[in-house]
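The form predicted alone is given below as one chain in structure tokens.
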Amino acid sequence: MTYRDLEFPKGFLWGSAASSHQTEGGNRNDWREWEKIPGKIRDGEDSEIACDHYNRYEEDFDLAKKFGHQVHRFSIEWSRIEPHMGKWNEREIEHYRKVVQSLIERDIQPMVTLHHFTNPIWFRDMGAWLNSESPGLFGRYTRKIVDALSDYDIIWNTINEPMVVVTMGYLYGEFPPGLNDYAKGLVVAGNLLRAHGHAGTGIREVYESKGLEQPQIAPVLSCSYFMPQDPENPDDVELARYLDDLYNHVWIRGVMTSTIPEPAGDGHRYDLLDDSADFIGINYYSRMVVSSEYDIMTGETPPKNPELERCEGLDWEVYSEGYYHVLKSYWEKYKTPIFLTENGIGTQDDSLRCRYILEHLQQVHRVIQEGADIRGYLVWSLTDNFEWAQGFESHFGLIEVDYETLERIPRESAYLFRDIIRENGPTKEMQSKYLSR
């Protein structure tokens, strides 16, 4: 195969992203909770360390400077800062402003996750996001942590994957609160909504009472490929189209409209969600390939493609076309321009990661050609960290975390996305590298 050199738009930002609770360790959360309940997490191991970023984040930061990182996305954990309701942390809240400076310190744009699935305790014991005061609560802490960093020059991500946290929490069960229940998973798809709307709504607030210039804000969307497993099937057809619409596009239209759209709600205007998003940030790792003979709503879905290599312990296919038609839908639905926070694979086969790597920016690179406007791509991860219900199986850093030692080991992929940020994207050279194998 020829290949050419596949250059980026000026001002184009890399980087790599990772969360609170997967890489800190020492939190007291609900999914620190969640892990103590046997079954829940892949081989019963837990988070009590994790990657003990808590304590090593300017070592893991000076990894980010040495490989070229120009932009850092990482979650603040709310239960750190209102471990009681009402009740703040100050201590805490001057351990992320040095998390913060830390960054800036090494040139590196910080970027500012304020709820990545993780709740304090006192929130789950109200019932979370199915509490009707939820929204309110968020956008309360929304304004502490933002008034004490505003300081700094962040971009805001307000809610990350908020249909991950119904499908999962509320439909499948896999995650807190371990629920099976659509109706209420519906409910807090629209408390998420009015939340996001609180946070953006803090944000601007906080700055225009502070005379700032106005930060960057988005949400970050979970997005996935849905195809028909019959492309002559009209039911296979439709189905995919409907759970298009409803995982991948009724929460942001939410957001772009300004209203709690069906089946989220009815419709109604809520004006706080009005320039809530500057942008969207978009997460993609595969596609979902769905049948009508098959109930997806209980988590059924056809057989995998043996051909296709997987991601590890989450067994998701890899599939680098699927990118460009998502990210080809969000910019003609929606013509705002899009961050990609997150796209990587779990796996110790590191020639597969830089494969991954490489497949999906040319679909970045193809969508970005025909006029889409992308600011910038993120791996997941920096250091392989806590993957959730999968334990430590699946291997998603470019920095490989030994667990027993918490010694930092550079993977190859590492040296790739150093030389990919130097060229401002793939070469041909790198591209024949890697994918002619």
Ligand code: FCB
Given for the second form:
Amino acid sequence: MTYRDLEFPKGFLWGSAASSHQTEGGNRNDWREWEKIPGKIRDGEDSEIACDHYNRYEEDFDLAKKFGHQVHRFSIEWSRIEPHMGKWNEREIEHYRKVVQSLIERDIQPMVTLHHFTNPIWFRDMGAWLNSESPGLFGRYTRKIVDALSDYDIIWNTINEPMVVVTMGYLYGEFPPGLNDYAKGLVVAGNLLRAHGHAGTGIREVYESKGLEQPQIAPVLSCSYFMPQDPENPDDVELARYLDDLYNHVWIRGVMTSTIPEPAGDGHRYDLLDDSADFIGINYYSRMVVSSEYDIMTGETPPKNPELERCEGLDWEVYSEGYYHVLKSYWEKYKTPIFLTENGIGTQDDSLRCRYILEHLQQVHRVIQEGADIRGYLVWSLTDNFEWAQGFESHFGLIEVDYETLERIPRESAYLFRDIIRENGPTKEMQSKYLSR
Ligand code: FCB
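Swap state to the form predicted in complex with this ligand from the form predicted alone:
Below: every chain and molecule of the assembly, starting with the one above.
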């Protein structure tokens, strides 16, 4: 196999991503409550300490700096900012000011997510995203925190992976609130769309009222490459097409057209969505093979391909080509800049992580060469962390965390990624070193 240097566009931003609940420790939110229910988290693990990032963010950002990261994506924990409805915790707001400041001091661009799966307990108690007041309440929190951080140069992400919130929480019941109810899932999808609109409008108005230049805003989508199990079977082909639209596109179509589209709504206009996305954040990990003989609505899928490598715990197949197809379709449909807000693999085999990153970057490079406007790439994740229902089983970090001592131990992939950043793309030497087998 011969390789060539893959040069990325000038100004392409490289870095890593994480979220509050998975790293900080000490959170009091709906997820922390969920963890207490026996059987919800593998081996009964919990996020009580997590990576203790709340106290160690400076050490973690020193590592991000050391490994050349230019941007870091993290989330604000809503339950810290608004622990009781309408009551703000100024000390926690100050904490996040310091977090942002410490990135800026290290010359790392902060990308701040306003919602990454977790909710305050009071919000859960009022029905969370099923409640028609939820979008407005999210908008109010957004204004509060954005007002406190608007003097820093921040790229804003509104909601992380709305369709994961819908499917894992309301269809498959593996995340709180643990429901299996498609109709409720649709209500939630609609309210998350409205919430994104409230957040986008809130951010715009805060900056406008202070006479500040408008920041970049984006929602972040979870994307999967849907493939028919049998490409000759029209039912499988149709199912893959249908699910691709339902999972990958309905929600973002709403953002792009300022409507609440079917089946989440009736297609009516929703003005708050206007001008709410400067770019689309895309998280990609794997493909999803579907068959009309399996009931995907109950979580049934055909057996995995034994030839493909998998992500630890989550069992996601490594399928880099899907990245190309997913990115290509987003670019062609929306012609809106894309930022790759998460990509990576949970594994203790770091050579697999190195291969994963390189193979996925090859696909990204391919789409860019074909004209897609892709602005940056973030590895999930900077360090190992609490992987939701999988507990600590999946090791996604460029940097290992020893959960006994909380020591941070950089993996080889951290050095590889540093070199990729230095060269603004994988060189042929890197590819032949890790990919020639
Ligand atoms: C994504 C989530 C992120 C992390 C990765 C592995 O769906 O956004 O929090 O769990 O998967």
